[in-house]
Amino acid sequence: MYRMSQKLLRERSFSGRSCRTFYLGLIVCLLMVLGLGSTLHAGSWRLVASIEKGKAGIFLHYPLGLNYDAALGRLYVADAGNNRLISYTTDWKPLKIFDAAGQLRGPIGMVRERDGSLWVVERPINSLTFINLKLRKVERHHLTLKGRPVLVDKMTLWKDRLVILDRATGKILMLRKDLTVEREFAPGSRNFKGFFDLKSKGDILWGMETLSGRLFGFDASGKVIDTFVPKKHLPQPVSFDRDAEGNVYILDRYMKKLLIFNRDGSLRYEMLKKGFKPGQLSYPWEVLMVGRSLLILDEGNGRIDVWNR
């Protein structure tokens, strides 16, 4: 009788564990279908590097701009607090430091032309600065739009044109070679709040609206041909990017989080949190996709964290 009771007890225990495992699996599946278990996807990213210094070993001080040159395989960081630009290799090692012989003033962004010349935004003096490296020549330009100063902010090269964000009006401006405005990019909606970030992706120029996090995609004529609306309130979205599958990554400065959305605007998952350790955020400012790597520039912590999956 004792042996039989033990056997029945083991069978019942096994049956109980099987039921618990079954129902647990069912719950997880239901959560994932409903989108509640999607945070599990954040675990697919791993921190592989934290960029904190330049080649001379000097720590970054208020880094405010990222640019990746795919032709050279170089990452450029605008280190505003140290008045310098720094290039890094594809394994995120510091390569060169450039400060235009001490002439740079608070650079917050840059792009590199095909001939090797640079365009740099110097925020303290509101200059769109052209640097001819071969001739060692620096030219500063102060732009205007309809008689008013343009507050030059983020920029990119798109279709052989320099495209900038005017923080004063919230519009994206395409410039001619002589730096006059060739085209303005802004949706026609009355409640448009102005752009806060921009990215060029193939034939589409994307702008992210201030506060709402809405994205507007333009063709070369300035027509809106695609839109994205996040189905979650974002208190302070400051930067965005899109991956090859069309997923949208939005960095929120207030929440200290990176939020990843599906094409339809539904939230897939969130990652990162407030803190000062590598992989945590203080005052995040920019997100940039480089191949399969995800770069997060954190102004407050003075570093760029690199995540791979």
Given for the second form:
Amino acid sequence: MYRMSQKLLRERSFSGRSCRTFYLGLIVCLLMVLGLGSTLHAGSWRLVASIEKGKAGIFLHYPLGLNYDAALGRLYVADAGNNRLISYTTDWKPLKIFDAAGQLRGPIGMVRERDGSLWVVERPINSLTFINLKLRKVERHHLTLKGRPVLVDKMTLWKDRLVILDRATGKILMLRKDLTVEREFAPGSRNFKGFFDLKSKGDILWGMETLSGRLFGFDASGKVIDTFVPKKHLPQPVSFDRDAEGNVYILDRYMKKLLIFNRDGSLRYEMLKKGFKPGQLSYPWEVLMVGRSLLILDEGNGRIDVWNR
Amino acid sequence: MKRLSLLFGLLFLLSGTGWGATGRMCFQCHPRAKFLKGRPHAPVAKGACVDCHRPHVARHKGLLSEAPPELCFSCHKKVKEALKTAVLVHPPFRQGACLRCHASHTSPGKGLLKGSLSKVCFSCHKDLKTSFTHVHAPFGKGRCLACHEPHASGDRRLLKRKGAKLCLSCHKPTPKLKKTHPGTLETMDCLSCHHPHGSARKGILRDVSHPPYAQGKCAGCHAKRNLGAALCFSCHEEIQKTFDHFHNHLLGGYSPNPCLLCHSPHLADTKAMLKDTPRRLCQQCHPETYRQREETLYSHPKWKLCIECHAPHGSNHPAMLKGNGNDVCIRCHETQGKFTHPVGEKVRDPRNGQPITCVTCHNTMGTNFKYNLRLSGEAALCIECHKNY
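And the form predicted in complex with its partner chain, for comparison with the form predicted alone?
Shown next: the complete complex, the earlier chain at its head.
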């Protein structure tokens, strides 16, 4: 018995180095098998800031619109529940609060023109409101399309034109300066279910279809030049964005997750989970890529989480 | 070595004695006639009892080698595939409760059903009205599967085919049918006007008529059908404003007239002209919410009455609640509104700075904790905010 244990000890000491290498290799293999690949993707995002308040220290309440002005380096948040707009610096510090002297009603989105004037969507009165800050003038517009009222939703500036999403028709509308409709954007396919979100990326205007999460990319003439179909069922996709590599980020309000897809529609990884703490989601509403940062607006938590990698 | 080969040989012989032998052995105690009466399950008919049962000991009731549904799926692979891919699934099937509808050994009818098809279906669907003046023939004969899929479908009603295709599979497009249904038969939504089970009206038409339809003023709407929702708003003016909320159900594009996603333009069962009861209607777009309820232990007793708490057209609150997370609850829970954990504007959730409301701690759509709490009320929920406890 004694001889046997001595032999075992000898064997152990002889093979100590190769054993270490072997176990190290085994651990690496195991980690790879257990999906380290995907966690590295998700884990590479780091929560760097949580925007929760305006300058006066009042918490955001039902924020519903995000807009980034790259020329000025300003982030604008439509704080619908508090009837105000708030601007933030590039390091996410609150800058100014604007409520048009108490006139603003439930703003759900805004864009800033080059001359500094603002377009705001006031949902409770279904108005596309023009605000000239210099002249302190507020003009409310109730749009119509072919005799039917337009329900203005999300919007962006593209090719020097105001582009809006009309929830009444599910179409994206490009507006002239006089707010008449210059062009309608919708794919011709019969099974198209209307758009729920839009984003402009260079020469392409993207729209995300309601519930399916399919993306259609249009050129300025209104022709579909690119499409994206997620290869995963999404219960309630509400917003999307694309990064420089062409990856598609889709925010799902029901799953309370951000899903990152390859250009071909295959799922790369998912991130975030349900909760109330910073970095968790309650009722997420919008995702926005700002340079290398990922901004996620959460209506339920009244917060914009900023993630960097 | 010799002993080992002998053991393997014995095992091989035992396993290779075939179903006949195992069956015969089992039937010595379990009366054969009882199992082979009616239409037996294929393994039973072959006497292959060991396909499902272990002869000596097992982890599962009835000496089953595996618990249903996995045991059933080991042969019924197509059914398993349907469970993986379908969005709308019959709840017993999703729960893997195969034996709720099917007998394991033998049954008098097809599909190893526990009883007649109608008996099996009505054992759960007790609220379905069964007595009508005019009855749809398959319903009257209890042939539910003439129209419905028993396991999964793309439709909330688990219908076998979409739209008019299902109806036209029996009701051939005769000249008479075409005359009474102007337009393209194939694209019609038959169930919008006809009740699939029965009605007091001839042609199993639904009970409540939209006034313009009852008055025969077809052109009043059809001439302006391109207006979409605006057509409906031209009469129901007050309704238009109900969509002017942060969140709304005006899903243009989802249907040429988004109102017709939920409402029927001609005939319906109720005054609100809804296409179905809210419980079933909402499921078409929100199947996950139904799944959440099925998969959790506790949910709100009025869970089925969606529009009791949710505003169907629009709301300024998340989840389209009829008020904020307090107002909507204290309409019924008056005491809790006055005497409870502090709630309201002045009481802030330390995790996000938002006002604490009932829904901060409760999730009425279904949780695994008593009182629909989001986490265990023992401690886990409280220490989310009260760190020092």
